[in-house]
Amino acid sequence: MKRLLVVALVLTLGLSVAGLAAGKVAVVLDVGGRGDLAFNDMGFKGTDQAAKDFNLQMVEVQCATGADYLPNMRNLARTGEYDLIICVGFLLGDALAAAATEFPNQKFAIIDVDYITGPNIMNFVFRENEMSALVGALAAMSAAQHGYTTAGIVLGIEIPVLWHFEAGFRFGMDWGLKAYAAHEGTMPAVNLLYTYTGTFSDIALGKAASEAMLAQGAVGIYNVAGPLGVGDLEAVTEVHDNAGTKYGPPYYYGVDADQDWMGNGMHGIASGMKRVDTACYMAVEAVVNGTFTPGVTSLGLAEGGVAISKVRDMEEFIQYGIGAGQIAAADAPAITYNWVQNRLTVADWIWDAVALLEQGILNNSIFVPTASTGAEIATVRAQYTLGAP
């Protein structure tokens, strides 16, 4: 039979730290659980940080099936043993809201949910739509100079969290057009191509949808998709394996985590970083001074909660990758060099855009739509149609 828990313990000794004697805090991982190599993967990391700096122990729950949401968390709460339950993404909101009514002196924490709150309720929600702005203006610079005339994205499941990422998406891209316009003296001519594929984990689908996509001219697959990134660097590598290429176009753009090591560094040229281990690390770090407060906590660039990659990321990932044996410590010379090289085949200008870009949307004088209803993302994909379908 199939376990519906799988539990991994890491356990620290050392004397309470803040008040918490022998403290306890678990993370709920949604279906896929570790090893997406961004969601689930980052959630874990900075739980497990923060329980090693603070000194405590953590437990780690994965859902089998969306049918193991609430089961998972009610096993946790009943215990009466943890400080801090935190539940890794919008898809357990219903459950954690029957949960945290269940167990009202229960501590809880959740990722990309602001529609569920309460007394004993911490939630981190994310503006991802301002560093997709940074990626689609990325893609669409560079796909008008190397000679592409699309762009694409592939994304999960159409929730408002993944309108956020298309939203930003969109809107970078005409800056970025209208950018290169300004540079280059004409307006480029590239379309947007995007596909909601309706699943987070089937990898093939991942890669069937990219490869339509680069039979279309696409520079590059902007993956919102979670594991099925996988497939969108799958087929990447492949155009350039029968081009006999290593650098340039098509490129990768890595979600979540820093995720542009992936493919021995060659393909994945930057990452829109969705920094949910800050969060876990925050409702932890909350809970251990004692000033856990209830209600929403939004994260953009000025947070630090999203970002576009950089070097530090990389060198960040790199080692994060190597204690997390999915990437061997030899290794991390050669992929750092593929990186920067991948990185050279974009004009330095359009890099030094992309920075005007984060520095306007900081300083508040760019702003950003986003979407978090049907409506919404229909008015943006009507205000920003880049050719799309």
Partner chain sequence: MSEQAGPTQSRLLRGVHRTVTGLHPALESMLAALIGLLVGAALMYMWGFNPWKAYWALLRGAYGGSYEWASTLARATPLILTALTFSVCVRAGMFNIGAEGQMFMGAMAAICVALFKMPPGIHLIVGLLFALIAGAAWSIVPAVLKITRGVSEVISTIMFNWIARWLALYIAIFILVDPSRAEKTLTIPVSARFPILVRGTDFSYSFFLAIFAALVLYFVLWHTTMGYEVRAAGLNPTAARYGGIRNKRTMIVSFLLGGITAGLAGATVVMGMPPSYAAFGGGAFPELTNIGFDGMAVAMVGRNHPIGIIVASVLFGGLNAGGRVMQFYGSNPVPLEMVRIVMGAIVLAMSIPELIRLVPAIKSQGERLIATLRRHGRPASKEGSA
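Positions refer to the first chain, counted from 1. Since the model is a prediction, treat every value here as computed from it, not as a measurement. Between two forms, the rigid core is defined as the largest C-alpha subset superposing within 1.5 Å. First, how it differs from the form predicted together with its partner chain.
The rigid-core alignment places the CA of I116 2 Å or more apart between the two forms.
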Second form
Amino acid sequence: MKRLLVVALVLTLGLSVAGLAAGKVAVVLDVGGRGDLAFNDMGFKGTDQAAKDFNLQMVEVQCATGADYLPNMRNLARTGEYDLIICVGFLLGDALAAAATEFPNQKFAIIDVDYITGPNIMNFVFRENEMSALVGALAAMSAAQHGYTTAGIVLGIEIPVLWHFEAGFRFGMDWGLKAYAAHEGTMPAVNLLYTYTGTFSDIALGKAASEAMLAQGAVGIYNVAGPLGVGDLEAVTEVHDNAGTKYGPPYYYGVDADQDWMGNGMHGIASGMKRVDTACYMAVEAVVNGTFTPGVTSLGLAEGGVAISKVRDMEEFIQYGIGAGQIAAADAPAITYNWVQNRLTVADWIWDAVALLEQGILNNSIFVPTASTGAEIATVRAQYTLGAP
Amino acid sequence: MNANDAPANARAADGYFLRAENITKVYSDGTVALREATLEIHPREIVGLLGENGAGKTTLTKILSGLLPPTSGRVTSPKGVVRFASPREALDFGIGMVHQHFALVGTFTATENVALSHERPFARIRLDQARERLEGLMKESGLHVPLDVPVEKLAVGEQQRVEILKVLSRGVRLLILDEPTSVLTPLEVDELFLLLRRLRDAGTSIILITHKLKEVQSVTDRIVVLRRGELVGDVKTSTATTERLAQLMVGRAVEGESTAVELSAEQLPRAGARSKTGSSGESILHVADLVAKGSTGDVAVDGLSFDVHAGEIFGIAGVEGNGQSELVECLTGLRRAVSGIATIKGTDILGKDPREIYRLGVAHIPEDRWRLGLVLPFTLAENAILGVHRWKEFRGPLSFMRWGRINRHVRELMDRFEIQATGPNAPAKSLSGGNQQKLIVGRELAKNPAIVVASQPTRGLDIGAAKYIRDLLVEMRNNGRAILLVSADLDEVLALADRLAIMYEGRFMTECAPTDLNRQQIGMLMGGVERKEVV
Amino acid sequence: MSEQAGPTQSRLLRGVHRTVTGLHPALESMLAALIGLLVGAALMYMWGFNPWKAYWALLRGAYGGSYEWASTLARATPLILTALTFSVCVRAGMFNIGAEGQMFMGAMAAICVALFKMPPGIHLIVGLLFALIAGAAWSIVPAVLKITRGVSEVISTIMFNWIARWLALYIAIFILVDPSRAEKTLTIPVSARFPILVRGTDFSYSFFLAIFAALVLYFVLWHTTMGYEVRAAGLNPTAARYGGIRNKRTMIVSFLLGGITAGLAGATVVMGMPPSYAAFGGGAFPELTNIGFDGMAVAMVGRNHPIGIIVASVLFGGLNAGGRVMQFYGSNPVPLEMVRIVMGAIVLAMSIPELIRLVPAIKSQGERLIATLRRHGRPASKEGSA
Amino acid sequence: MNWIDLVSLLRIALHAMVPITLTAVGEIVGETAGLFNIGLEGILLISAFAGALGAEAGGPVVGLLVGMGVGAAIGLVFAVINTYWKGTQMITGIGINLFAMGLVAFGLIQLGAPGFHAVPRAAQVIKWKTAMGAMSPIILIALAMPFLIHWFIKRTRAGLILKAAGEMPEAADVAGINVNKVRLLAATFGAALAGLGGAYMSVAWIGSVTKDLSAGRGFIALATVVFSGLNPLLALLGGFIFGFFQGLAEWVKTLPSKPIPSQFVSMLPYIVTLLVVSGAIGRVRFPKALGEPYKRE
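For comparison with the form predicted alone, would you give the structure of this protein in the form predicted together with its partner chain?
Okay, now the whole complex, with that chain kicking things off.
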């Protein structure tokens, strides 16, 4: 009798563990929300993947305005049901700092913030300057190869995170031009065109800015404004369509995610990936494995937190795109083919040079400057003028 | 219903054109405009539709012309029941109406206005064709208007002709005219009546809405009288006496008046009549060489000079639209004068705004009480302080309103001026026209003014209310106030004024005592005939 | 018989009519809210959500307890103020779409107090003064353009919203920027913040500022000559001019009052909303964006009456606060965007005057039919009596 | 800036002009008949979304038609509320804007890619290849439409009726014209043009939908209408001016030397619009009955 009871009890417990998800994670997105094909989507992707892998239930929470950040965190934390709340974006920093103090038993993780201390918070920051340098070098050298005079970056609103990108890109271009000179013997004149559009959402402005740059001989457009990249890519595609060209410059350089597959992989040659998904996955994994360690994790090339897109990234993101219904499975081979053909238009030695730069950064022989304040970015701009008077 | 006034449907048997049967109209606000009105229209007749304001004349014709649906009752023709969902259907049937406020698009020319009411919406406009037809029609009817000028630039009489032409061009068999003579000079009225007779003889039926007994007797074949929404009389013009018509129309004897409805100099009560001291009082308002432009930029007031003295009523008569409104607006600060002098007790008022002018002791009874005189959604109390709301009496520290005192003041006004309302908080729009005007007059007279500028003070009022307001003006005059009375109602001016001027195209044709000229002479002056030719 | 019944009956009817018209505005607003919720429910149902569960979550998240009420009122606070902006100008007969821009300017001005050190309280008051002056200054230009150049205030305030956005971005990124965290402006010091009223929520004393502003505006509009003039000019500008009211002045006054409340709205966000007490230029002001536009919706549902606005803000604050909960409630939660759909539908319904008449329209049609039938029967009896 | 740059800038401006001009011309038709629709922003957004879906289902032409149809449908709702139900036009418009913001964001989430939806190349309107760069054929429609509408208003009886309904509905009514029907048609047609502008944005210009795609263009169109004084040809000019200055602002911002902060450059189109509107307003006369519901009683 007694034994029967125990068996029943064990059975029920076992069943409940197996039947229900073991726990819950929540991801809080900032007002930009999902659909940027970049930052926020990456946060969602990583958490989603982790939730699937560890059999967790995932909840996604949007914020309509800045007034929703803290209340959303409180609403989630008050339930006490969530093993981890991931906050995606620096805009959520202050809110998280407050929520983490109010709910000391609730574990949090935050992306792009490095200043929140507390036993229940993991901060993740990225060294975006590192992979931006690779993109910059690629852009500068391929511009020189194809006889283009400029390379362009379209950025969103002027904020510190974006300065990281700009600083890295400037350094990378400078490095690439020097590498080109070393290889070809002449110093090419490739200038930088950059613009802070002041918006992350009006994609028509992204297109207009890209068109202006392309008209001024830009070899490609590096998108550092999330959704605006859609407009950038459209501008690039339009130039090709009009000229009747398939591959080659102008190129589109994606951001945050591997965006090379966009537009059937025709013009996206490489993306400066910021693996927000990796960070989110790491955070969930740490909670599940009981290795949650508060503090700041800085992710760079070495940690795989940032990277320039490669073949395996392309495969991963095509699979993810198919899963999310953005890519038809039948199109996948064509996308990969296009992408490879497009990459062939850049000389092999240039790819090697980019790899060299990556190696240099990885073994700390090359230092990529960054900028987090107005003064710092001014210094970088003064050092790497790239055609500015 | 009285046997004498039984429908004079002698010709009922030989085919009527249109019959309205038991028409009742209740507006959405609950006003009953018509009760069980039955009316028959025959071919080739001019029917006068007589009644006071609010008697239901316009409502009845709006129903006949398809602008309003009746609440109950029906309209029939010999072929059966007719229902007009819109004025277009009525027009197609052959019924056209010329409204008191012309249904003309101001920015369109006469040709375009006429072309508007013709078929085939998606065709190219053939203005040349429309023009040709219109010219033919002008020849036929003897009505002449300029065809290529935006109608808002035309004189009122011309606009009316455009309106009539527009309706005629649709080939109507029943023409309805709503108070067509109120904007015309006596000469123009004669011309219009000639035209109407010609149209009748050519086979058109005509309904003429009016409240003027003499007109209705001079031109119609049959007169239908409405009172408070009920059809109270239907008589042949030849058998109707003025007295009988007036009685039907008013339904009661007007206090102080025997039978006549129309005022005339002889019939106005003489009680406390013209002050002998009148013109010897000090000059309150002095105007010299005043020039002002109208809304369209034309000169509307063309070098007027006059004085209004304490203890007199200075009347300005004339057909509307001859600069009277602009003159009043200049004197009350609502319009800037181009040049000239206007002073009140020696203080210049030109260029001052209404508030400053009121401070000099001016009261203003405006011509349009809905547009100017009242804020209709406001309560009685709020309206009763319009213009005096900044008085110390009503305005406490920090510009707080002293509602207690205001309400007390309003109650006094309601008592003194017999304003019928549920209380100080009744919305002004819930008041009847007469009570609204009493409210305005009361408010203005309560200012204890040195001069009252009264513009069309009795327009649209029933006889009782009109008389009440006229008596008030006389009383104010007797108390030594100066009164400037502007009225399109010649009888009113003749009856009240100590001195009068006839205004025509921005100038005074004459300035005289009311007894100096007879009505015919005045009529000619109002029509622009020079005085030396008249006398 | 009907002669006797007539007056009594009509008096009774009039009495009923008065009572109903007295309640009309409130009833119609409630009906509009109901229609909005129904439209939302229909869409949710169409897309495979369970509207009842969603609304239940929303209701609980908005009004389920003291924490929820505090969140709702906190969310309502700036909406009250921007709603006042819109409504005071509507009362003056103008459509001021510019609350958004005026609020941005107010917020930027309020942040300026971070540059000074002052005693608590005074510091806060100085911040509010800055904000209301900036809001008023930003609103005065469209008013002046309207008076001098005849530029429609609808157009100019929309343009000014955009200009304000860019100007505020410039100020936030280059002038008032926090040197250590460039994505945001300087933080309002504790001495200039509205203290939190309910611990653990966003509900701060700024709510009372909003209520106070609503009451002040109520008294200004209905109990001062200035407000009297504003309302008169709004309802009938010609009559107002006739009454010695300077319409240009009332325009300026209403825009100033509107600018002041909008400026204060900006201040309540940066001075009263934890935890940042700053504006984020780096996110294009997520904490401020749309408060001005949502305020217009609140004003309409509140019938442009300060007291009505307070009530309506509880509805809209609740929709927003409850919407947060709705999006993670249950197994198939409804995204936050649904709240805005509901808000839009409510405003659409509000634009139909006499909304309440649409409901009994069928009933009245029937009544009319009966009345017509009865009247058709009557002439016979009349003939009989004659 | 050399002349090649200028040509490129003109190309950007022409493309940016299309949604503004189409929307403004549509609104001119509506306003001529007396209806003022401030909900253009929302119509642009929803029809961009619907147009994208339509294009994917049936090709670019279907996309444009669906955009127009959805625009017309919203216009119809607006018109019914503001003719037969005597609504307050300003409030209906604001309601449409709010509703559209919510609906498109919500719809994008339901499509699986929240916030963003790309229109496949095959579903987009093919752009013409020119020496200036790719040109959307819709530009021609945007260039022709103002002339067409101008002719329609000035030279047809329907235009006369339209003007009468806005200027003096009483007169139109008495002339046998169903004012409410005319207004209903005008507002519906006008909104359909705005719908075309919206569908152009997603199907023929940018190639994707985001929840903020319209980004204030509906309001700019309103300002253009004011500037034009209801003249479609001036609306064409106004749309071009805004497009040009927005393109110019973005262009200037890309230049390596940045003497003026970009935020001030971004203000340029709005300031220019404001200046033009305040400069032009003196001669503008709007229909007398604009914004007023027509009531017979």
